[in-house]
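What follows is a single chain, given as structure tokens, in the form predicted on its own.
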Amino acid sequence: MSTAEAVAIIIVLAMTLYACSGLADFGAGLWDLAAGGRAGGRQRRALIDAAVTPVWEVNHMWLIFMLILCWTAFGPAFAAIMTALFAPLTLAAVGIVLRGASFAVRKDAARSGGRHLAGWLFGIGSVLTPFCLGLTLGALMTGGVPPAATGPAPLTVTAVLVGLLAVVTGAFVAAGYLAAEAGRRGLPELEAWFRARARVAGAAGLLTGVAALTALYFDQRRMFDLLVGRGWPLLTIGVLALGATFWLATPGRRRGLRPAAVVGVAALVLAWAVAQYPYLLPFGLTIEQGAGAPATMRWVLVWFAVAVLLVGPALVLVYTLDQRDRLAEEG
């Protein structure tokens, strides 16, 4: 394996844990939108706080890690990808701001009105951002970034419907975490809002998916034969491991339902990176030939060792701390 490769390796991994913590939110903006009136929603929105807050920043972590890996790395994918697919970056970016902002302005806003408009706005903008993004990498498995991009990517069924499927995907990856954390918490009533809207959002990614897969085949053949020939043990193990999930989702079972999704998930995102593998960009760019300096690439390994040492305990001890309910306390 060579240094350029094993930086490509770590990207994919942030990635993916930016993927599996419902790109940092748990995805649960979108329920918050969902929970009904003022008072009807009051005590849905409260477990949506309590569950988000102490990990909010943490979650962020993965994506600032991925964006600076890939401008340091591979500077000239990340360019094209900045040039061709510059608008739903934007969007996704302003969704970040939108969300994050909205969040910390409804917990201290003085007026009830306040904070419901700041609650619409959290929302909005946890659906914009995985919409966004999946945008995005729909536009890049289609081959819509060419290495020397100098205007916008085409807008492809596919890339819309990856961008939808990020949405259901995360939505009915939140319900399921929201449930857990219910369950945790003894709220039967939570429990089962959330199991049900777990339920529905399966459904609904399960026909997104399928619609996806037969869009990709018609928009970019060659992505589709590798995404199933050489990524087929993934698809089905994270096919399963959601199904597994949806199967949790319903009344009288507890156990396993967080790490059902993210194995689900997890899959999901390293099937599309076999597939797409060797390229940055394809099928124009691979990982060697956008590489940076050999330099470069060895100190962005050493960094990478250093982190894992100073920062890895560390997350260990605040995801610990969440679960034994010790961080608001401390707080």
Contents of the next structure:
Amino acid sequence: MSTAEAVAIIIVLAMTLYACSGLADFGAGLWDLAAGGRAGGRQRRALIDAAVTPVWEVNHMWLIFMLILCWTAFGPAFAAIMTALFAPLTLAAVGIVLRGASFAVRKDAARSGGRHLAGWLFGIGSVLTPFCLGLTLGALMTGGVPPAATGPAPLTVTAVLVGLLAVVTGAFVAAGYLAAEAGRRGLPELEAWFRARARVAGAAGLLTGVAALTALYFDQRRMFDLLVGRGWPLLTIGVLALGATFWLATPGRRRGLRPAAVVGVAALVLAWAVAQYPYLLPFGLTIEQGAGAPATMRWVLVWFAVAVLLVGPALVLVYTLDQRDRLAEEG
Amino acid sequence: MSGLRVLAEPFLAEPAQLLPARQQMAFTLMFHIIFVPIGVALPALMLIAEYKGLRRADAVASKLARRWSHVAALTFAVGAASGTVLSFEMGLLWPGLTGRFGEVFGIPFAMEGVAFFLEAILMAVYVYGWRRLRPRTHFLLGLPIPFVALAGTFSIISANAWMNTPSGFTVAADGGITDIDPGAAIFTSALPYELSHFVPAAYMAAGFTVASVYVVGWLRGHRDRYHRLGILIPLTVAAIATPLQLVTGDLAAAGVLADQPAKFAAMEVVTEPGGHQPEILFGRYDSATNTVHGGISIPGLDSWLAGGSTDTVVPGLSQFPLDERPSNVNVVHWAFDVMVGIGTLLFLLVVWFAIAYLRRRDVPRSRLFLYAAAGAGVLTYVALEAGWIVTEVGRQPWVVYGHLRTEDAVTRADGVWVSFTVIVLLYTVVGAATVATLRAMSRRWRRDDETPDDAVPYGPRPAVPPDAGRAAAR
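Please move on to the form predicted in complex with the partner chain, as the form predicted on its own is already shown.
What follows is the entire complex, opening with the chain shown before.
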């Protein structure tokens, strides 16, 4: 394995972790939007708040880490993606500000009206960001980004469907996490509410996934062949794990839901990565061609080792403290 | 007619994306910078307060620490969101920079990513661990935060210093970048003076701003121990940082003179190179005739400040071709004068504070001092933003000094005006909401002061959120 490939793997890992941390980022906002009126949705929103608050900032860091690595290791490809997908990526950034700032502000807003508005903006941002990031991934997969991009990438059906898939998968995973979280806190009513949502989102996810694959077949046959050809074990694992998550979201079961969801999402992201290998920008630029200088690549790898040593224990600490209820808002 | 031309000039910039891209970057950076000192220096203030609280069983100090940590958490969240936008913008607005030089200057940014990650984790533990962690454990877990924040500052300043004094690479004959040396890219010649000038600035901004909040309360008659500590802790930190800042500011000016003579000439509006240069305060530079109108001129002072003698030869704008002069000399010069002016005023304030405190061990009584201290928070921020303008606008027309012009780095994508407009609207709402929320927090705290149970900062909290608990009981 070359250094460039190793760095590409690190970037894919960061993407995977970002996708798996649905608890923090992409899905909870949708349920916050759908939680119901001010009175009816109170408990649901309180649970979302309590579950997400201590860890959401931490989970968000994967995205920043990924962006920085992209431009350090694969600068020209990063520039091409940013140019070709200027509009969706700008909207993704807008969504991140909406989501992050409104979520932070909501807890301490003075009046219920302000809290309500902040909640709306949080939800909108929380849907906008995964949609736009998914759209970007979809456009990339269908070969919409040439290495020397100067204009916008064509908007394909695949791209839109991958965007939707990101939203729905996030919603599914988040509902699963929140159901488990409600179970852990001994709140059966909320648990049932989120379990039901998880099932609906799971069904929608399956439909969207099939639709996205079908669209890919027509939009970019070569990528489709790679995805179902060499990516089939991962696709199978993904579908099985998400199916297991769906099954685990039945009343009375609690264990294994979150690991199953993590495995399912991770497998789908990795299936894409395996299918796209060795291309950075399908099918015009390979990882080797797009890689920065060897010195930079080596430096990134060494630094990654340091980062694992520094961030790893800290991450274990924060998640352990969180799951042992040592972290919470002051009541 | 010429006035009209000057007004229209920026709009005729080539390519058409250049103006909105520069405006958007400036706007988002200036917004983000508001949150930087809070992220860098507020953790130190809260840990000092917590240490005091633990050491002397001082409930008032502990309460301050806890409240500051909440402010830090809110501003950290908004700062993280606006910082993410900057990461996007590096590619969205400046693909020519990240595409060509990402492999060189991305190296310090990658370090920043890790430092910021650690800071986010430790902040989460600190802010949400008040109730359930043992006090000592809580303090010890918080202790690395200021150092991690400094590591993050080092990385970002290193990346900026690289843009000002790029090194660690060679440009080949075909224009490609070769011989990348990560060490040389991190430690460039501007790093020592930029870093040593920025860190005290962050501590000053955080210190003066936090203190000014309690000074306002003090002026309104809340002369209790809570407000006294709320003034003395941050003001002492700012008082230590301010004299340092004057020294490092002098080093920075000398460094810019050596590294970026055109920027130095713009800062001091030196039109013709030579000795015996006067120090011109404010005034108006005319780029068409290369002359300065108005302003206060102090003979020989600029040369003397630059080299310790009025004979010191200082670079002048005329020695640089028109298209290599900073594109907006007046902005750079005025920002420089504002920064130095405010820094000097704050130094006088600090001297006053030091003398008064050493004599009476308390907040100075003079109302003039209190009014000045109340305004010091905003003033440091003005100085901080002005300093940033000097560094960044002064580097123009280069984005990588001497190697890449801003117009060659800018995106060719359409819609930058639209994205700029959307961002301005969004940030206006977010900024207003953040300020409103901070005010709401402060009002709530003021009400809570009247309830006695708040006196104990550590203690059990309800096992489930109050609302969710009610749901379970039903």
